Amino acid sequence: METTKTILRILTVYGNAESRDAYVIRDFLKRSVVTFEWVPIADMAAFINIFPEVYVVEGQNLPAVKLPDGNFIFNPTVEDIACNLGWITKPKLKEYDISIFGGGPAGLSAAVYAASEGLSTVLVEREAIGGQAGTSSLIENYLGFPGGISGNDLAERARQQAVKFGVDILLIRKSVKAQFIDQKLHVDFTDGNKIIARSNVSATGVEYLRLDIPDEDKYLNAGIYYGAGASEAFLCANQHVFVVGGGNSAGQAALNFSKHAKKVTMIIRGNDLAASLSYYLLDRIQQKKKIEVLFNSRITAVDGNNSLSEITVSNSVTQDTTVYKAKFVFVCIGGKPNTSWATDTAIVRDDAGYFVTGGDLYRPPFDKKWDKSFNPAFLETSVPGCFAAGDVRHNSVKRVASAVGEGAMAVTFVHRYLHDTY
């Protein structure tokens, strides 16, 4: 991936509007700041009518993606698309000073500061650069951007900065094994590649919680979407859109959808948006006639054929239930940490799975879960040289600015660790 905006190459995506696979592609391209045109078509027969000159092998199906060179790929994974755009690379070094897992604000910040200070740095991201913040349509309270900036644009600027300083970025990477050997982190990836690092920063963030209702998986990415849905806003014209959650990401999503949708309904379990929403968002939502808020409410049932067509909403106070026609439900209800990779390591996690760091390790019940063989720095886990930054950390502040700050701060502690150890 180049350091300039030349990565914004125009692609065209053809597919059925209700296709799960097509949504995954649109979401990935939007988060990766790739310009694309979406063309809804019913099936392969319609595609062949439009492009009779394109050779189609039996079994190939939609969605189809037209690449910048004019060639088509059919029913591709995001990895296939990334490969065709030249984004999938092998590790440049056998061993790095620092490995950073997670390409959200904390990970990107750590990468920029580490590489700019001379450390050989590799950043590993399993999906698209930007993390959960990258799905936000607009971040308005981040310092230095009075007009706001979209999450994916902020992430893309940080990516370019990291590449400029020499960060080795490995995209669409999933690990099969992570272990600490001789004070170094060894990670094996599913594609057969491996990296070794003398220190590590985990900035893997969180993933959205599920609604935990019957048939939820049936409509996943076919009416029920997790995240702020920035890629789907243009498809919601004249629709009734539902946003589940009362935090800033949900509030920003509701405001974004209100520019396109006929109506936006926020569904929250509490009785007061002010308890979870920043004032500037609360004030705007209250003034938007298109946005309504259902308090003390939750979705209890979903229905439809191949895609979502209706939801049942229950009120916990009145016990009333209401059925709504619904094609778009966006869920932003908090998250769980992406720390499963550390299950077989000595890293202490809390009951929810978040990494415990610094002085918190000396507090019950965590004090009994490690050997206290060293004095951990503020962001250091129970394994020397392994740090955590951003949302993945126990008791972290769930804000972009704090994640960026922790990423930078972690690099300071990494320097001290490397100086004292090697």
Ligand SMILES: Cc1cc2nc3c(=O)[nH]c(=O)nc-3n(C[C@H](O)[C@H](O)[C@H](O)COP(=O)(O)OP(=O)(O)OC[C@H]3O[C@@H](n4cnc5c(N)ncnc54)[C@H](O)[C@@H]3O)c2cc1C
Contents of the next structure:
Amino acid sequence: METTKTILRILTVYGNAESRDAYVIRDFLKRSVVTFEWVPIADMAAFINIFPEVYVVEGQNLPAVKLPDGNFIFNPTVEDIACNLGWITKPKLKEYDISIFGGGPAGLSAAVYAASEGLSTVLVEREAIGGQAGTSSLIENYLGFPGGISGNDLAERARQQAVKFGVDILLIRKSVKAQFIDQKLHVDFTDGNKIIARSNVSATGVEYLRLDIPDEDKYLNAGIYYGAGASEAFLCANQHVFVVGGGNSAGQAALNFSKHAKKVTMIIRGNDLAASLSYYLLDRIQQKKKIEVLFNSRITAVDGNNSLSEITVSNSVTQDTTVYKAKFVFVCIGGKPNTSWATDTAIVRDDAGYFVTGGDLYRPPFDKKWDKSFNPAFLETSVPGCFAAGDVRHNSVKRVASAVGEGAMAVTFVHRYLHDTY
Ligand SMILES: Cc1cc2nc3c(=O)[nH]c(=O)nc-3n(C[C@H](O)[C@H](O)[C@H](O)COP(=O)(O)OP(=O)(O)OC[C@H]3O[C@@H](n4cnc5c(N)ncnc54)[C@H](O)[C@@H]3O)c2cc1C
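Please move on to the form predicted together with this ligand, as the form predicted alone is already shown.
Entire complex below, previous chain first.
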């Protein structure tokens, strides 16, 4: 298979092996395809021992990131790192033909098609490029990659394609307010910047659901991780890893961990993996001796000191509870849509928060929620010129290929909208 090795910069990250801040940095760098070396060290005293020549101010703490120019930044946020890599840029234009929210497969696809077809395009991503797909260790069912492709490799290729066509990419941006004024979307960002766009494609996808148990937050990124843990797999060598969930993302994660871990335990609520897992994954999981599946089970308690050390698993059929020693729990139990930015707009959402588009807007119960002043195109929301693509859409397919397809399709509707409106 053809591979692109996109080495952006080389960084070294020093931190305590159990540090949640260090995990957040590793996860961001991995998803952003930044080559980095991870060096676990105990504390600042150990750091000073290794680097006696580095001037350390009182209060500076691990993790420390060594930048390509040799300088260190201490306990940085991902924004600090992105800033140091020159990734935090200001919008180049005051007004764009199209703004795209979300840098997952749907948003990247919309960006590539829009810019390549001559629209001035801005893509706003609140975290790292790639979305959920960027966390996948190997996507095997995306057309054109018979050997599979890792999610972050696919995302990085798409990012390069978007940049080539002139897309203005604003990374690590959170909007504080989005409002429609005179048929244009006005967006204010937390950093004070503002953009105006004549049309919008919302491709903000979904974010992970939580376990919803006591003390979950205490061990977040310190033993409990949301997602498939692509950045952590190599750290789990000879460990017992727990994966919660029985869908394709959980199945992929279990197979990926089984390459490194001593044992992988999948914890699923149902009594059958076949109901939720693609056949090709099911087949491989059943053949892997290292992977065991606990059916009818869920985690009901977690415990530890600074990081997770044990979990309690309850069986809903036998009512048994079992305590396991656990340092790595990866939660892949689906998600909820990222649509809170649209709360105060006239965009109709379903009960779970997904954007309702096209013909669905004419069906109950959504038909009563908007004024029917225009005839929305297939991916158009109840606000003219505002489209939704990918997982964030009501009744979407939840696949990389469909997200990419919808992103491209949305741009065709944007052209028609701009032609008819301006
Ligand atoms: C581990 C894993 C493995 C998977 N494997 C496969 C597979 O093998 N094959 C397959 O077909 N599908 C797979 N999927 C599903 C697939 O990844 C998703 O269907 C696809 O990523 C959806 O793309 P999207 O662009 O709609 O949304 P997402 O991928 O969810 O991307 C949304 C993006 O929007 C950003 N965002 C959210 N809110 C805002 C905001 N307010 N402003 C700006 N940006 C925002 C997010 O940070 C994110 O980057 C997998 C999913 C996971 C989690």
